[in-house]
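Presented below, as structure tokens, is a lone chain in the form predicted alone.
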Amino acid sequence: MATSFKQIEENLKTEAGKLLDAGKVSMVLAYGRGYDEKHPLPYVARSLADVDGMVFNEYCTANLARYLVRYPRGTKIGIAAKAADSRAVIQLIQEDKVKRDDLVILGIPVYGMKNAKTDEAIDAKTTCGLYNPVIYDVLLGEEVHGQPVLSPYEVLEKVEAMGQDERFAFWKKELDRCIRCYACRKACPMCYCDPCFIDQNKPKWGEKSPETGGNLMYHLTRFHHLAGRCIDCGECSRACPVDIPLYLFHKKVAKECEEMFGQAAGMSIDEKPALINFRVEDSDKILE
């Protein structure tokens, strides 16, 4: 059954209005109109009047969990969350960046989201292979069932078939195209460090200009900072103005972590993140 985006939009407005009117939250993070329907924007509703500005369609791919860390602790926030977004919310709760009691999660079950750049469906490529939110307080539509169960790692086959030298050449060629705009960092809900390591001058961790050494330093460090934390929303790749397939590297690291530690990021609020949870039975492969 196809997702009714208009019905989800109406449900989002209704539930957001209820929360704001009752004073249960001071704001609701959702989506608003951009310069056209293919470019909706992250949106904050603070009053009933603001609710009318909310939208939801197949291009609302932005991961709104990115904005949770911008508000003071204790702020009561409602947030619209698709599947991958809900995983990011869980991860932020686990990392003590937000409190579960401060959030009202408006879960969005959805199938058929599209990349605004290409109009291609993104469910099988740069999302986490899920259609229903992992955690929510209110579900804004019927759960999605009957769609193909997709492995988030199938897209890695071509890269994994490469030899070591070929794979390094592939990534060097891709990362050499980076213009160091940091759109990937800005779009990522798990990139909340301020300042980022690459912005520091004392000590200076890497070159800030777009050249091979600095690009490799920035991206490889960021890839590994997200090990066991990336929730596979794909926003880094969609935000990239030169279309570097950053999601491939993140998926590879996520796959390795899942194989070694038996858990994926943001799938259970009761689990500790893999890389800070010591278990005797964990694999030692990472040390080899």
Second form
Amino acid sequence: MATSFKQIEENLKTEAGKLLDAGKVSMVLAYGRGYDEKHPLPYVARSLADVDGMVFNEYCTANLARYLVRYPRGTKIGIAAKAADSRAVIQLIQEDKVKRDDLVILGIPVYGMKNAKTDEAIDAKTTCGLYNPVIYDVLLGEEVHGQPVLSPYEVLEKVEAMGQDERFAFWKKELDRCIRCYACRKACPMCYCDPCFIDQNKPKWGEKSPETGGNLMYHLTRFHHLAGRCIDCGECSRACPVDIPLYLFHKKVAKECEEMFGQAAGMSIDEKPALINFRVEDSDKILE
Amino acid sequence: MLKKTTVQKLSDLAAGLMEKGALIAPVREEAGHNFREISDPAAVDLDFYNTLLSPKSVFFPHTEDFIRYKTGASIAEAVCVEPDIRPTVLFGVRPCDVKSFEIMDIHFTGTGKVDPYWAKRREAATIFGYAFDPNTPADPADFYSTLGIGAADPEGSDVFMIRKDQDLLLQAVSPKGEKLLSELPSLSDASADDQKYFDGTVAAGRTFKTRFTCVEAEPIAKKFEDLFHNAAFWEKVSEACLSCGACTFVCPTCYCFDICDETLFSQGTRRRVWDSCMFTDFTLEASGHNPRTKVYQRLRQKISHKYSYHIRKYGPISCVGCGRCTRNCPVNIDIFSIVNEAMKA
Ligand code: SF4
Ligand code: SF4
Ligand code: SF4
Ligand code: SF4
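Since we've got the form predicted alone here, give me the form predicted together with its partner chain too.
Below is the whole assembly, all chains and molecules, this chain first.
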């Protein structure tokens, strides 16, 4: 039996309160009240008084790791992290964007999160589907036992069965719908480049107008910049106002990466990111 | 004279309208309904709450070509792109969105400098407004009643439509609408009962409550002026903001654009493309200086523009409470709550 959302919320408040009270962190990244129950907001508590404003329910889907790089290096931060979010924390540590010692990770073991827009359960179809945080200092509930029913790559079956032309047509159709609001990259914990390549105009990598050329340039490049780094939280796709299934592409790249290098992003703090690490025995498939 | 048809015969009405010009109407798409040009009259779908994207793109497309040129060639060879202006019927627009056109008119035609692209498209369009159903509660993100907009206000439309169960009642509001309605054979005359229902709904729409807070233009403009230097307030309300462009791109009253030269091989196009004050490079100057490097400065700009600068310069608040920004914000930032908090600050 998994810990209830209400209980996790209580535990979150207690642990966050302790951390702030003892001065172990200067802020805790968590969730707070939004305009209604279904729409909680990422929230920062800086004092004991702020802790009361925290909430946790099935709609607290945002990946808070996205905010870590926003604060000056060295800031002591407590962060509430569900399974995929904790993988993002690991990946950011691997990439030296944040130091392990500066973080207190409040791990949230959970299943049954829901997408507020569709009310669908969030599972291995659109995310990695893990239940328990991979890394944490305090666990805010009991570990969820059992394995996810789906592998995170099962959803790829349909795209993988497509021939090259069909696949291109599929992606062209999907990406043609993009309005270039950049919510996907801004919601992504791994998209911290400033400036992002697509915003540069010297050289100019891609057009600004939401048409096939620029859209393909933006997305295909972004997909590849996320190779071996995307931790499959699904946040980009949930952020997208026009519901482009970006997760399908990210999952495909992640799967290939895992097959080639035998490691998934953000699963172990001792590893180097797959594309940064060189090992003699690495697969050469990428060159074929 | 009030006309009527049924929802079942909507495609006949749509087909009739397509004979008058391009028909742009709500169709069901992957993530929700959107206004699209109709090629199959059966695709028009009035079973929607409100469209995902606002109808502003009908008059102010995301991308608009101005000039075509060849790189390396003489400027004399560059050609102006004539905008594609056709008689258009814009069908099924909610009252808050109809109101947004009036606000956008200020910028595109009302300041003395007329934007011919907007103006000509506006002129060529006949707008069929479509009442929210006052018997269905408003979406929790909406707050148009705060801005004095009714759920069934016919003002600003050429024809206004109210759904009565399986019937669709259509009332001409402007002479343009009157003329068009009289030319549609698929419509029949409505009864006195229908008229009563129509008038009753318009009246009920005026007291229909979405989320509500009392906002008066002058005091709120002043409030945001006073809050400008209150970085703590802005940092707090923008703490979750990702600084993306979702809220501004879906907004019916955001009108910022960039002028871009886009070239493919040697064929160049000078075009305007929507831009967003929430983008980091929106205020990036050629020198490299950026006056708004922080997220809170950008969110402050977005909200103060709508709720303060706009009032000072042009009178009305530049927001119609359609709720799109709130519904589409990936982290659930809600402009209504921020305005509310500002009033209490
Ligand atoms: S690319 Fe998408 S799924 Fe992958 S880490 Fe970024 S937001 Fe998460
Ligand atoms: S969030 Fe969706 S619409 Fe916005 S840039 Fe990304 S893919 Fe395009
Ligand atoms: S308010 Fe929401 S939609 Fe707007 S820029 Fe911030 S995160 Fe993006
Ligand atoms: S600011 Fe938000 S509520 Fe106001 S008009 Fe724009 S999208 Fe609608």
